[in-house]
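Below, in structure tokens: the form predicted alone, a single chain.
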Amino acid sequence: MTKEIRVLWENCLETIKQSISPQSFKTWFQPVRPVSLNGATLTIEVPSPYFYEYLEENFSGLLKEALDRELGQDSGLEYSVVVDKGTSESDQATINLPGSQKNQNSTGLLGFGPMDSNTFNFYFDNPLNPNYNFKNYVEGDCNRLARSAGLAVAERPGSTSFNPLFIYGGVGLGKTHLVQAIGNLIRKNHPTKSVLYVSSEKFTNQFIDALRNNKVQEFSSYYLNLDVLLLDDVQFIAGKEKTQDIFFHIFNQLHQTGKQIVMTSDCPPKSLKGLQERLLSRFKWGLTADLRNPGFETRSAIIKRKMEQEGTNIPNNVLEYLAYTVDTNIRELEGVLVSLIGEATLNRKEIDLELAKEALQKIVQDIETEVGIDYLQKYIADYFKVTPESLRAKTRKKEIVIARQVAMFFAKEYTNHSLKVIGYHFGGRDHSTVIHAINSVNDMIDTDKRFAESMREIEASLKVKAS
């Protein structure tokens, strides 16, 4: 390099410097070098594609500026870009800015050889949990699409129209066990892919390791090295920039090259707020599928294959109470049933429903607060002087229908549970029973002085117990 190059570069930089603020001078100018000068155009080197491309995003304004006050108008900007293969010597790429990129490979895109295995693995763990499958991942109509399509993708990364592929629901609905799922079966069809399953934190923790440490190169190089991103929680980018634009120039590479890209979100991408326009259109590109709350048959058939995996019988009688009861989240149905069966098994005790009810007390706080379904049956029984189990029964003796009506519209107030759970805790009554049953007790305390004086009384005593 000669001298009149290196000075003519100095003088570009102070320029740069007025402009922009000291850690991005720092982080996007200090590493370029300038390569050599060809009439009025000049050539500098970066050491990463990404930041040619971060450069020619943010800053070719800039460095037209600088170089016209250098070179003239007729000024000219040429990229080296350094492409790390992992071997002791280094290709290079030319681009032109502006104009078409020279030096590409038949797909259009800079050529990236295999990353050395040891680079950058104090960052990239692969946590795939070998539990998350598709045999223990239990399909119904609330998961059908999506689980389907990531069978499809695990069948054949990068080779269907499911790419990227965005699967979104609310938390403890399975999200992770999928694409985790999804992730351990590629590994296992195709062993020789590289895939990595890492959040949209971890992401971004190591974006800034690399970024305080001069590693970007390194840190975007691993990522367009991989055949299978997976990248759980896409919504925790949400406000980070930087960030965000080294996602979308590594999900481009990617893309682009018919590697596979799987995102999960907790809601779907016309719904996320702070992700740049450019990324949210291009996680539409692939299938977007959603995971929504199992029905009572899939929670049924979680339930059963939980218990065949843990070698344990249920009664018929505890699974349908269970299914009916926890009807939240499967993360939360798991976790009740975790709880049931070491209750079982320190205590040496047969799984009944009384030992189900004490799980779910322990667990499920919103669904068995202290005033439960359980509970408010005893409590309105006795209030009416009748019994908890005529509340659960066939008859309709006028005291106990109102006795029911009463318990059923407490229900409503006092717990978190559905209207066909909460059917289901009085006789197995379906939700338009529960319906028919709290617009009748609302008629009957407009109506009846003495009946909305009982409402009061019972109220006041119920609140007296929740606080």
Ligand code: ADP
The other form holds:
Amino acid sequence: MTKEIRVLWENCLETIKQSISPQSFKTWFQPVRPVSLNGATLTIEVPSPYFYEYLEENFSGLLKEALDRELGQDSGLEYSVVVDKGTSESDQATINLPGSQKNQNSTGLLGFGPMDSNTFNFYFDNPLNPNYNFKNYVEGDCNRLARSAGLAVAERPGSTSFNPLFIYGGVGLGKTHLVQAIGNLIRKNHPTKSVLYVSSEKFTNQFIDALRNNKVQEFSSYYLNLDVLLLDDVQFIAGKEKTQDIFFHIFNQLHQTGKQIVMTSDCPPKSLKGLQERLLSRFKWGLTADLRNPGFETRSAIIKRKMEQEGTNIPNNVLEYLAYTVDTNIRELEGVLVSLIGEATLNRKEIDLELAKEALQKIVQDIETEVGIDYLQKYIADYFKVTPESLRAKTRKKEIVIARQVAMFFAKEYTNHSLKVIGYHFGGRDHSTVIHAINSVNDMIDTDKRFAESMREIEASLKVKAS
Ligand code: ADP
Ligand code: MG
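Please supply the coordinates for the form predicted together with the ligand, as a counterpart to the form predicted alone shown previously.
Below: every chain and molecule of the assembly, starting with the one above.
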């Protein structure tokens, strides 16, 4: 670096310093090195792609101002991004990228430097969703261990015994959210660390591309230089031997050098069929934590949080209704909320129980083949020529009691709801009433031929509806 460049950059820093907090200055500008000056274009070196992204997003105006002062209106800025932090200087690979003031007509980040741009784009193609943070991740019994292990890892990546951290759970239970929350927090607290979130599917596809284009070396060196690897849905690589081989290699290297690995899967390691034993045994080195279906309380808290985020009020009875009814997974719960808010806005209506039921009905028809409890109640009430309301009412009239018991019986048969939830839908009865109803119906089927015949009839037409 020539003296001229150093002085130039120091002058720029003086200007910048006056406009930002000492903390920001220290974090974002001290690690930057000026490397070359070409005409009026200064190239600065930044330690990671994230750094580049952050500077461009937050300080490009300020940088331009400072440069203009030193070099005039034509000043330009280019970044040299270190992507390969090898042990010796010569191992460093850098990618040059234009600063925003020269980048206005370009089509984004694709297409810089034929070889390195691929590597570089891995990073940018995998941005983290800023809403997937810990603040928005409601804590409950269903996720307590995974959540707190995730927090610990995010605070001290690579330095806890949770390495790898293996998080598993069914679909829509918050794996991707949690793993990205870890990534977001690390990027915030450790801006110089290179963090990559990648789905296993993408990992596999990148690898196949690399194989095809003779770039396996480049592929692995990119991964080997990460500080934190967040690999989502690792069950995807089951049965893919070559992908597992390269992942095994990457895993070992990262783990040995104290880099953090977090993986998610839809099932625990022991149930991952088609995964090499050597990988499975490594997955168990750290901590395995599961995400379960949230209970009623957590579902209520999640609904509350989401509605707060949207700035929408939700009456307590609606909240309770939804929390009781949508007990499959959090993604579906969100789907219902989104459509509820949509309906309310579109029709300029307040959110109330009726609207909630409508929204739910739509979603249920869209995403499930299952028969909803409301539909069941209506169908069975019609069949027995009573009203659906009477099934939920307190009345003990014989014909209604039978219709109610039959409806409970089919609710158990045709929906995924628990006994408790079914009871809730029948006028807030408890689960023992539902068990009693099911037993009574079974007894009647055994002893009353005509009743058994009716049950077969109902079942046949419900099956048509459910398929
Ligand atoms: P998975 O990856 O396990 O299929 P996601 O992480 O995509 O599930 O979660 C589905 C949706 O549910 C996301 O929109 C996510 O924000 C939300 N979600 C999951 N868990 C929670 C939680 N504990 N608190 C708030 N929202 C959650
Ligand atoms: Mg996911």
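Residue numbers count along the first chain shown, from 1. The shown structure was predicted, so the numbers you read here are calculated from the model rather than taken from an experiment. Heads up, when I say rigid core I mean the largest set of C-alphas that superpose within 1.5 Å between the two forms.
After superposition on the rigid core, the Cα atom of Lys349 is displaced by less than 2 Å between these two forms.
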